[in-house]
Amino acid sequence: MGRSSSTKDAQALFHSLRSAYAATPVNLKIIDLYVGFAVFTALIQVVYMAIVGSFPFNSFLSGVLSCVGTAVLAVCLRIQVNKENKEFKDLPPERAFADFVLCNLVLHLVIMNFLG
């Protein structure tokens, strides 16, 4: 009996999450897709390293840190662009995107330097 109620609870939770996410603006969904792609790319690199090996370890580390850093910066952009977030209500979305681009530029300059 406990198993049936937990299944119904899980289905109700997934349904409420799906209906809440349906109300999310398109620009936030695009950022979510970008974050998912960055994390997926990092996972692919880790799987490749586990299968093939990590001979140029700096290259592997740079690739994974680039993906993870980009995902973190995209999450920060999503937080700043979200209209429901009252903490950044005075920040225009253009400024948040400019900060995202500048931080990505600095991140990738550091990563290119790390490659050696």
Second form
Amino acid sequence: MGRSSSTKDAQALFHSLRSAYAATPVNLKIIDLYVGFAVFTALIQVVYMAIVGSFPFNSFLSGVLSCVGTAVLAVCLRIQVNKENKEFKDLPPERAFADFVLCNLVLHLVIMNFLG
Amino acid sequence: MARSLAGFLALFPFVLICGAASLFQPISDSHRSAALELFTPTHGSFKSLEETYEALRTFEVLGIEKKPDVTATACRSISETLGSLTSTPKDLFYALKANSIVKCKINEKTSEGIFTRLNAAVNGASSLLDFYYSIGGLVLIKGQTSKADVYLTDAEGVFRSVKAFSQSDGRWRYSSNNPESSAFAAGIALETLAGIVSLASSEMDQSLIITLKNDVSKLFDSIEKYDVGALYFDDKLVDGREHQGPLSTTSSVVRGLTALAAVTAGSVNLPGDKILGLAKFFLGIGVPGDAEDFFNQIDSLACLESNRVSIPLILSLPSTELSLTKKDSLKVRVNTVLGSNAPPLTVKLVGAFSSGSKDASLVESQELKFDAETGVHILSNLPKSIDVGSYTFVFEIVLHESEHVKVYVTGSQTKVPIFVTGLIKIESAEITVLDGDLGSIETQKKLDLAGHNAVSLSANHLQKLRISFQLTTPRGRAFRPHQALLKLRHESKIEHIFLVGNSGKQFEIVLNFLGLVEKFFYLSGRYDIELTVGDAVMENSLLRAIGHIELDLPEPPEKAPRPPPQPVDPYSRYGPKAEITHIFRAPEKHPPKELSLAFLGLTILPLLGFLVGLLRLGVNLKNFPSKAIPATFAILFHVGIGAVLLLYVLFWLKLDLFQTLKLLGFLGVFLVLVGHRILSHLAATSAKVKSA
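Given the form predicted alone, corresponding form predicted in complex with the partner chain:
What follows is the entire complex, opening with the chain shown before.
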């Protein structure tokens, strides 16, 4: 009885989340997709390392951190681009995008150096 | 080992006696053959007239008949020099000297010219060497031409000018400005003065001659001597350039003195013992290896031999080693320095002393028999009191005729070191193993030390080993050799050496193994026994392997000394070493290739998922600017980003950080400019839309 209600509640929660998410603008969805892609890639790298061992460790770190870093930058971009966010009302989204690109390039330069 | 030591020990007695006794050999055939080797003309002539003279004089003195024939070339060069107007007095001097031996004819006109030139040179001379060459030349030309009236005008004046170069210590200077003085210059000066005296037209003032006598005796004060009785002159080294060695200096002085003694007829005398000392100096050189030294030696010896005062006689022995076994007899020769026969005389052996001992003579004074055929004085049988060993024999020369005593000088006594060898008898040799305290004999074996032995014994640490033998000299006396050693060598090559002591004729050594256990490092096993008996006078020194002994020693305690490490075989130490195999770092374990490739594929998967999601979201390029300029910028922007990513790939593959940063600088600037244009354009467009 409790279990069925909790599952029903979970299902209801899930559905409401889905419908609410569907309302988000497309560009934010693109960014969310990008974040998911980056995290997923990081996970696969971790699984690989778990299988074969951490040698060479610097390569593993650079791989994982590039994914994590780019995800973080994408999240920042999302915060800045989101129109509902009052804090960044005056910031043009193009500017935010330019920052995103620039930071990504710097991140990837460092990652490439560390990759070995 | 004994044999090599015998050679070294043969020199030992000579070193001991060197202070008192020595041996000089007169000129012999080895000198003659050396002369022919040293004085070889190149292409039929010698390099200079000086060398020609030296070579010819040497051949003349040594009486070498088969000498190289340089007469023709020498004559040519002599007449060239004598006829040339540019020849200096020095050239004329050496040309005339060479001519005195070669004896080419000089024509009247040339000799007149030479005489005038040399006379002028005498008058104009300012240094000792100028006088020497000009006066010497005049003396030579007088002897070579038929002119009888070659005289020096004002001989006394010239004499005084030369005398002015003398110093109070007997040495002479070369010129008035040069303060350097030497005995070599003294020799030259004396020769010059002798020449002046012989060229004087009338009798010279005797007082001048007497002052010369004083100079000569002062010069003799500076004579130096070697312990063996040789006397010589040497100059102190002042200036290395001008320094002549003792040989050149002494020969110069001898030439000058003998020339002076010849012309002053007894006024200037050379003491007889000094002459003998000088002769010994020249003979002591042996055979010189340098042509100039050879000439100096031979010329000086010829001067000493032909001087009117005293002719030195040299006592020499063809062999100083006598063997009692071969019954050698003592042979003595007496010759002049150049090897010619001596006048009738007797050699007496006045004493024989054992080296290093100051006891009375072992022999009585006796005369040696003279064998006229070989010219040798012989003592046929060595006296019974002479046993093996090293001795000093003392000889005396007694001339038969009394007038010879004034002419020849022999020295009072001549000491000669003699070495007498012989066979030493080794008898009653035996090797015994004795039981500990009781001393009872367990094994006893006789040894034949003259032949081969291979005894085989065994002993333990409670027993003793004894080896004994007797040594007797040919004359029946006890003998103590330089070496009497017993060596025990273990299988592991460790050796132990013991001295064999003696009392009288009996030699004995007892090895008490109980006391030697520690010395032997507690090593049991087979020891090879070797006996060495050796001495320089022993003709049958021996080094014999006697056999071996099996020693049984107790176990070493913990603190026992370990045997010393044996010397390493040099070939194994310095030879090639074992090959080194390098151990490289084991390569890291790589995961299997298939797994890595599988995961590479898996990594691409999220990217595909992203692209699929984008499509599902319905992305479009509607916002892409349509006008030309913004469109170009947009494209350039994307191209720029793509270029940077490509640069990163290249950075990973092959570029280094600095190259990348350099390129990134350029690309970055480009990207910023382009990006700024397009993004500001897009911003302006969306702002317009918003406001509209």
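If you superpose the two forms and keep the largest set of C-alpha atoms that fall within 1.5 Å, you have the rigid core. Numbering follows the first chain given and starts at 1. Values in this document were obtained by computation on a predicted structure and should not be read as measured data.
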Inset, instruction - With both forms fitted on the core, give yes or no for whether the Cα of D9 moves by 2 angstroms or more between the two forms. - result: yes
